[in-house]
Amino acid sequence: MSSSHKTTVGDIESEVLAFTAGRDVELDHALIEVDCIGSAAHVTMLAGMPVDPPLFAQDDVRNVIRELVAIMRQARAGSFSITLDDQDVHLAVERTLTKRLGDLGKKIHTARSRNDQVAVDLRLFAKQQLAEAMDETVRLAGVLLTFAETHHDVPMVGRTHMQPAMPSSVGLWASSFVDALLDDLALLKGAYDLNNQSPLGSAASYGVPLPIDRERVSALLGFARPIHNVLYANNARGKTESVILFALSQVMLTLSRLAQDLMLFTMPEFGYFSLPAEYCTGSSIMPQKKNPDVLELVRAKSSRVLAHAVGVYDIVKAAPSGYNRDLQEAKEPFMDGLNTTRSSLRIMSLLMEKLVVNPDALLKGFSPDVFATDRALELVGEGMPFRDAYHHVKAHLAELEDMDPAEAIAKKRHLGATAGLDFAQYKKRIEAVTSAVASDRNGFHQAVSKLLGVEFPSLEK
């Protein structure tokens, strides 16, 4: 039997409660800090707003700002509810202000609406993660430089289609993926710049008229600026989230090819690397096997966060100007995207930095055709037409049984060669992001400490 609902915002069926509000319950309870920080600001304007009477004096101001300080603090204890009646995170900080500071609760939400509140909050949510996922992928960056100067002389077969190609070396695999990861990088700062602006001020996309301050908000929230039209503002949502997944993808991408080729060069048949034995899991049947189960599932989620940046990208691409519910959907997706990452980040750092080489296995992989390319080059270097020197070479491959693996590497000394790897610059452009990152996360936490009035994120007085 069905029955309905009484919500702040009307009366609504039980079913179509329940259908509508989605996994938002559950979800929401990510974004209860930002939700509040978005109040704050939002208040901490209110209140300077040229009307008279004003809608808030400063010690309302105060009281508004202490109790989301508390709702903060209840979050993190886990003691925070949102319930189905409320919807969404919006509608129970409202909630609980107005059941603890009365008419004031009821004005928070004054020349604003929840289209433009979960804009914020998800640019907020996002302006932290990607903060911290730019941060591990340096990690990460750095954990596979020290791999690579560690192991920079150590020759290692260089492929091609999968097959013996030319004389290579572990250091030039490893800080390749240095280099991809770098590049992903510069993705990430874009998507992170492409979010750093406030979409408060849209309301229900058209602005509203009443003189509010929308680049005090923006400044207050520690957001490089306002996104400028009122209905962009609004119709950004989702393309930011499908954006960042995209950027997000590309360090999937990264992840996986890395771990591709260490299931590959780990297989007893190489044996080149070892991974850390307790990083592998066991058979249920089979008593010797240690699977190499993290690197697998890094394969697999990426392409988890790729369907997921396709998925968001999919439900915004027909969508009219304006809000759309169509846009809840797109929630989901985005933070597992976040979280997929981040984990996978975490987890290959920790195996790089237990990851075993085994050079005499490495040695045993090179056999006299990988010389060939090399010899022929020599044969050039003496005066010889390529052509002909290729030919030569392709049939005399006997004449390579001699070459040494690391004598080869070490001829070629070009830039970014076996070599030739510039390992300074690589801790030079990691050292680079690391302050860049670290910079804007301080302007940011400074900038809500001052909002709030205690310390942030510690939320210390």
Given for the second form:
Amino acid sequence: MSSSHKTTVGDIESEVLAFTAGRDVELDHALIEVDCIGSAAHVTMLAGMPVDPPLFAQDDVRNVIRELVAIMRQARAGSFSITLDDQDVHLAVERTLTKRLGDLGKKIHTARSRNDQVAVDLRLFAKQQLAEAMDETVRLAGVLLTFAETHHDVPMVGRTHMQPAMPSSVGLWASSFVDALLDDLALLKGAYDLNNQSPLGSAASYGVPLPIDRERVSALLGFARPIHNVLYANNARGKTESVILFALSQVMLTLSRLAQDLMLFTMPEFGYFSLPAEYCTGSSIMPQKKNPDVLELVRAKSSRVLAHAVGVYDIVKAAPSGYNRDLQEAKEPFMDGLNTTRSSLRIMSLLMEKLVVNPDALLKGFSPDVFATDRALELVGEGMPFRDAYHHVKAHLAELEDMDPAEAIAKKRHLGATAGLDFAQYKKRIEAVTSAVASDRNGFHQAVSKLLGVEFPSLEK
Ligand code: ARG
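Coords for the form predicted together with arginine, given the form predicted on its own:
Below is the entire complex, every chain and molecule, led by the chain shown above.
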């Protein structure tokens, strides 16, 4: 038996409604606040539109924005609901405004479609999430840097093919991940900048026959600029999310490899590092177990985030121009990718702060052959051609018995080697990212505070 539901945009058979709304009714809770911010900018712009009579008087704008702020506060208190009949956050907010303000509520969707509305919501959401993710990445880079500096002169066997290769240090190992995270931060910033453009005014995908001011709306929301072409403004949905997810997947790649190294080096057979017991989990049958489940989950979650990136890419790869409902399916993996990466970053910072270094175990890892290459290069310094030195050392490995790991790592003084690590340079680069993120965030908070007439994000008067 089929029943139909009355929605703001027509009667829809109940199963069709449930199927098409999908998880939006839950997921859109994360978008309530940004939806209200987007609407505040849209209404402000509409009030200035040169039409006679004006669409909104200044008092109307104030009333609408006051109600939008009330909805934001309700959302924070957990008391704003999105019903299945609403389908999504956009119509839930419109319904609420119409209930409270009558015709004013019915007017706010002028010159706009849910297509550009959800696109702007996702960009505002991503802007904030990415700023947090960048801060969390910076935090982990900082923890790794402190760890690297503290243990910069602790010798550690460097490996290739997982086999002992050459003398290295804990400082070199740890700061290699600082470098990786700085690369990842450049990708995140690139994704942030791409995301930082306003799609509003695209409407259904093709603009509107009204003199809207797309630049004004973009500036009100603190975006760098509007996306120029209205069709692209819509087509960029999904592409933008996939770019962000691919950047996040690079962060996860770094975390996964750090996790893998830690799993290896905390094995009792190595014992280079250890994790406090409360950062491990036990077994329901084996009483002695202390497992690095966190690290295993981070490793698996890197697959998850990459799968989301590929999944979203795949959703849009054959999407015809103009809005298609397929885009809605990108929302869940997008939100999950951000969430998963952010929680992985936080847990890895926590773990790295507590990681214990065991210098004795690290020293035990040095078998004499680890010094073979260093010895050959020493002979080169005395005038022997490299290939001859190589064969000489290969034939006299026993001569390497008395080499000293600490001395060996102190001898590599060139740029970026064990004794040539420039920690100040890392600090400067980390600080540069920190202040860039802070200034972007402040700019956004200021724009939104001005728009809403209350402090954002606190929402206090
Ligand atoms: N929830 C929808 C989405 O995420 C909003 C846009 C709906 N647009 C439409 N033409 N049905 O895509």
